[in-house]
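The chain that follows stands alone, in the form predicted on its own, written as structure tokens.
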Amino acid sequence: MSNFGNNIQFSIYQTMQNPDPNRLPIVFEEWEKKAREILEDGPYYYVAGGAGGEMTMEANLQAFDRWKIVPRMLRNVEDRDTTFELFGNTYNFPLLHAPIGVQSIIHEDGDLGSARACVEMGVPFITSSASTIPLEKIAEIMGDAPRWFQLYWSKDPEVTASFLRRAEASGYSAIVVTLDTPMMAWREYDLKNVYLPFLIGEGVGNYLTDPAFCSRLEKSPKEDPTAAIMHWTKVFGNASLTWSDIAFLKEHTNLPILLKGILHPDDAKLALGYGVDGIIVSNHGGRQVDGAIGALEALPQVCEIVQDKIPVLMDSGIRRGSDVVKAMALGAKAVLVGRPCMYGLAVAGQRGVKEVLQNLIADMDITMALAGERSIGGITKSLLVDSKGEIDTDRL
């Protein structure tokens, strides 16, 4: 049973009695502000920026504003259950740390700091293909803690197959295939700052340690790092993929396969038809297509197609506990959290990521209770009204 919300008053009392001069932020916007103060333009905007005019980033936030919570009273929410099940495993909270590459540009703790914070919090960590630290090292420091691996589908099929084998051998329990990045988007701030961290050796740790990738090089990455990075630019993305290529993934791993980047209901239908194990509704945090639909706006349409045949998760725009509750009410089994964790990492490394996750979980727990729900499974669309104020009485 959850005790995060119940401990808030005691935590405030302790802080009042013993003020901490190094106390970290609580407010999301203050985390972002502090990260902006700490980071140089290149790293900051690589995390905080989006595609084009950043209209999709704005759409993500506006999609949450459309829905309003209608709290219910006298529902006995003293003891709450925040656990949920996925692929035969039970997790403490419906949150996962989103796959985020090149965390080494944010703080020296990097991927390892984020992974350790997730171990402390019992939150599954999704290692990115674009991590600076190889996936095996991240797995090693996580021990038996839950972790998934995010795959950027390489143009070289042997590299893709190798990544899948390495993830399975290292104890990752699911594969998240990011579909919306077959190439880098038009990101104006990165272009303005002339900043692409991969070209300076950040975020390529999995490639430079991969036997299939290294077999394509005349010299080892240590002997000729420039040639290795230039080869990476040739094989990173794969714009030629089609739905029939899903079979390749299924041939090379026994792990559950989730497709990340699904927004269109017809793509959800195709995902079902091609036998994938899960969907993550996402627009990459607004970093790929400017002017795209907000992820939360797409979520109900996808869930309507899926009909609980496979789990549907969601990311893009999660900032507070109410966002988590709204996403679950609209059909998400769980949510992925990205930028907030990176602002925490920038401000205080591992401790910052832990604090961000802890605050978000407590906020979610309190919001769920005050809305009149005592378990994650009880959160349904009946909890919400749309912008017109129409309550879905059919689900009361």
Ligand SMILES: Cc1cc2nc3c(=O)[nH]c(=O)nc-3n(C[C@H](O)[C@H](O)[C@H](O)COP(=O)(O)O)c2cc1C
Given for the second form:
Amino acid sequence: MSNFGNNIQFSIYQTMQNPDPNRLPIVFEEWEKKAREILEDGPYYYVAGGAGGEMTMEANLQAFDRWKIVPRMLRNVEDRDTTFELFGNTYNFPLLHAPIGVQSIIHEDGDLGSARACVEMGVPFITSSASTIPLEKIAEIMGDAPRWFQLYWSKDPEVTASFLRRAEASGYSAIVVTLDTPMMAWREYDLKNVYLPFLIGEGVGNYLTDPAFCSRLEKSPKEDPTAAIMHWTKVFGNASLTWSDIAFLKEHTNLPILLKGILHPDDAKLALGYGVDGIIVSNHGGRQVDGAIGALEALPQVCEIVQDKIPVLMDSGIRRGSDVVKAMALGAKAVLVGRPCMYGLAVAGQRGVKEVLQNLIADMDITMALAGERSIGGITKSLLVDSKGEIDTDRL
Ligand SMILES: Cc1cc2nc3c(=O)[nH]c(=O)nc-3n(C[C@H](O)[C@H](O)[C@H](O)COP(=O)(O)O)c2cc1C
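Can you now output the form predicted in complex with this ligand? The one shown was the form predicted on its own.
All chains and molecules follow, beginning with the one already shown.
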């Protein structure tokens, strides 16, 4: 889709003749502010808060500021190509909707609203293991649109195997295995607000409908929801996993497997050695290890190890188009968008998520063009300079 950004920009200017009283925000900070006005403390801080003193949340954003784009001129950027290929599929834009659990606490449209917005935009949706709506229902409303499934690797191997089977049967085309959450982190605001949505039955839709999970219960979740949720607390995560367990996943799915939460280059090396299909550099948006390295800081070294043998994606801190361009310049094939979509969902449900994605894509497309690049494949590190570095003069 060429000139996507310019088309959106012009359609926004056209509304000047006929101003819309229900106009949604454009500015990222205004989305967040509006979401704060709408949501109660519990759900708001569940989305906006991070682990501990939120140093890593901060580091994620600062890491983007450390790199500056050095635009080039007179390079014919009229017709642009934002498509990219992954696992044999062509996607319109280098963006995916990050896996986000418990979207039902944010807006009644919840997971289905976000998934529908992704269908409208041609953006792949990553269904979370912790969705409130079961993965099959999300798949059903998405038709043929691209979707991946995110696995929280349960302590019960039969539940894990069952989730993989169900995802495969429902047309999900890749599995994202989140490694950084074998247990909930120390999240000060959630503890202060005494807020853990799972305990009130949100975000457990995949478990309560899972035959393997339900086979462990004395009574069905309908008959005894409390016992079902208590069982969930016991099997949700698995802190005893090691690298050799990757073989279990490979035995139970033929889909490409991406590991989410890789930050250390040695873990990237292990991921290659254990034959996974992709890596997502992420610190879960600063929600797990407070004081952890910013995700963008970790990206270059991971990419250096991987050497394009498998795709490297990233998330944690993507807010604007220039963030996407910087992440790609540092080696990411694509990025995952998390909190911005959730603020969109809080403010205006499906329409809000669509608007956030559309604006982010337009901003990315225009930034790429103004920086002197016509296609996302042409974005390389030579586009950037770090705060101390020298400009690369070999850029063609
Ligand atoms: C409210 C919320 C719920 C999340 N739930 C999940 C989840 O279920 N599975 C997962 O892998 N990551 C989850 N994440 C992490 C996101 O996938 C992503 O890594 C993170 O949002 C990126 O940080 P950013 O949103 O600050 O850019 C969640 C994040 C938020 C904000």
